[in-house]
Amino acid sequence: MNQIWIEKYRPANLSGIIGQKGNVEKLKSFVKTGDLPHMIFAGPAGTGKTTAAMAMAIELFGEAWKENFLELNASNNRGINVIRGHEDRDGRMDGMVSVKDYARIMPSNPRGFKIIFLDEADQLTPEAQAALRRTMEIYSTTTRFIFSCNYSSQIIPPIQSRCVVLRFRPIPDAELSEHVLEIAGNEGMKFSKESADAVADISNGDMRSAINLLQAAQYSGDYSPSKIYEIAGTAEVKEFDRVLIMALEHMDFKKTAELVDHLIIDKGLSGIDIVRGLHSALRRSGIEPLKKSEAIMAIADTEFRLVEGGSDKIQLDYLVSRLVRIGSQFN
């Protein structure tokens, strides 16, 4: 049976989460003691925060993770009904596991308390998160919460005060790459250290992109690099440096323009991936430090200008204009 690799390459355990070496070493000592503080998981999208929550449950609870265990997506309710339930007109509640009604219920488990894992809980409104900081309060013996973020700062102080923060940093690449490898032999797919580099190099440290990238390139049947970057639907690291080279180096206003059309007519690129592809392709590269400094702002003023709904064909030709106006100034 076909199956979501995101999935199926979950690890069960704490053992198995790639590039959070530091949290996976806490996270083992609580499992040890036998107890947990309330806890926030912050970072990106992709990097083991959920894989994480729900390994330690296995690991403290067995087979009874699962009645020991509740998952709620904060994005999908905000307001203040997700904390402390909802009622119809008939005074009858609508459906939704409220974190109030689970968090009353007895621990069916030697440890003596459940786990709430709230998913993108900075989404949660500040009444919600008000009131979501009374039941931790009165459910602390019982219940321990952790909060998924991408930005701790949006969850209040007085939850913040009562938690352990672990930061969940973006996966490195040569951890990443490696993974991916490991991934692709298991699936039988002949893939090299180069196209696992490109997964890893678009994946910017999402371990769920890179593997949703690897199991769309296993339909594809070519896994070059160059097919990999055409999936993803992003061009390589060597196109954006081309463009800067000819801009910056080369100070051909014609030639740069030609290679940026080239992005945008062939390679469908929209002008805000291409402002992000020259960012992150000028801030690898060897450029003289002032140089790259006086870039990183053009390019920075042109991502500004594409969000606000500048064309992006305009907005691309002033950013090549700047661009050769600052090689010619260092050259």
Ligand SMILES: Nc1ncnc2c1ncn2[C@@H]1O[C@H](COP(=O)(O)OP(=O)(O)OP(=O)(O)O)[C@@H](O)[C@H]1O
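Every value quoted in this text rests on a predicted model; they were computed, and no experiment measured them. Residue numbers count along the first chain shown, from 1. Take the two forms, superpose them, and find the largest set of C-alpha atoms that agree within 1.5 Å; that set is the rigid core. What changes on going to the form predicted together with this ligand:
Once both forms are fitted on their core, a CA shift of 2 Å or more is seen for residue 257 between the two forms.
In the core-superposed comparison between the two forms, the C-alpha atom of residue 44 has shifted by less than 2 angstroms. With the core held fixed, the Cα of residue 295 is displaced between the two forms by 2 Å or more.
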The other form holds:
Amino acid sequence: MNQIWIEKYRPANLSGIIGQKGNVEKLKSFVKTGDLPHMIFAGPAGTGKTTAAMAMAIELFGEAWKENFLELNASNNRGINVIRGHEDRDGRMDGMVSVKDYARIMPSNPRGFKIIFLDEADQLTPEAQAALRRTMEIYSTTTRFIFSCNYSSQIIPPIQSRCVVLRFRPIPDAELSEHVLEIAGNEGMKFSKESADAVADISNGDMRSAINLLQAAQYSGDYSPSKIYEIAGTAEVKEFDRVLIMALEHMDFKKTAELVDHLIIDKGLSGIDIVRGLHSALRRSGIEPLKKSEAIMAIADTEFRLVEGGSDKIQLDYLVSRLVRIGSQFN
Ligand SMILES: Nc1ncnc2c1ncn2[C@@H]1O[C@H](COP(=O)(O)OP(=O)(O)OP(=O)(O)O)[C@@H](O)[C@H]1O
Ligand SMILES: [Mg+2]
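For comparison with the form predicted alone, would you give the structure of this protein in the form predicted together with this ligand?
Up next: the whole complex, starting with the chain shown before.
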């Protein structure tokens, strides 16, 4: 049976989680006491937030974990409906399980509570979060909430103050690479340490994308590091290097802007893709430290402006201008 590896290799217990030591210890101690506080799991994608919540539910509830653990995603319905349940115009419920519906059901386990895991909770509007806070209070004896998000600052203060916050970190490259090698071995692939390091380099601490990349490599049948980069779509890696050299070493605005246009128009990359690609390329590069740190600041500014809604074209020209200036300052 073909199974996607991210599910096949999702650790079924807390001890199987890579990295996140402090968090795992805390969760184990909660399991030991048999009770949980409400929690916020904050951190980047693919670092084990959902996995840790599931593993904990399995350790707490055993076989019955599925009836006592509800995973809801806030982002496909950002408003209040996830919280209250949705009535259509004729007053019928639309069939989606809401937090409130689920919170009402009594737990079917001796612990006396069940877990609601709300993914992407930072995507909920403040109004929806306020409704959620009331639900938390009403059902606090029978329900524990775990909010998963990238940034805990997007969660309203009254919810934050009712929760223990656990921060999930990007998985360190060495541990990620080792885990990838282990899975490859288990799948009977002859996978080199160099290729595993390439996977780690590309994945930026995201174990989900690392495992997906490994599985894609298996389909392709070629496990060389260069093939790994190619599969990851980071054939652009070299092009990012070229942008940096053209701006920081040759200080040529026109040519750099053309290279960036090529990434947008021919490669279909977004402003954010380009900024992140340039960031990794810069981190990897041998560019001298002072120049590098100035350039990182320019990239960070641009990322912020893009996230705040600035236009791709203008912000990328802004970035290119700054990189060219940094190039000339330090030459
Ligand atoms: N710390 C980890 N240890 C071992 N495997 C992991 C870890 N983190 C992620 N994985 C692997 O990646 C897959 C996805 O991880 P998970 O669903 O826990 O990510 P997440 O942190 O919830 O991400 P998102 O923010 O996108 O929801 C898991 O099924 C597992 O295979
Ligand atoms: Mg998740």
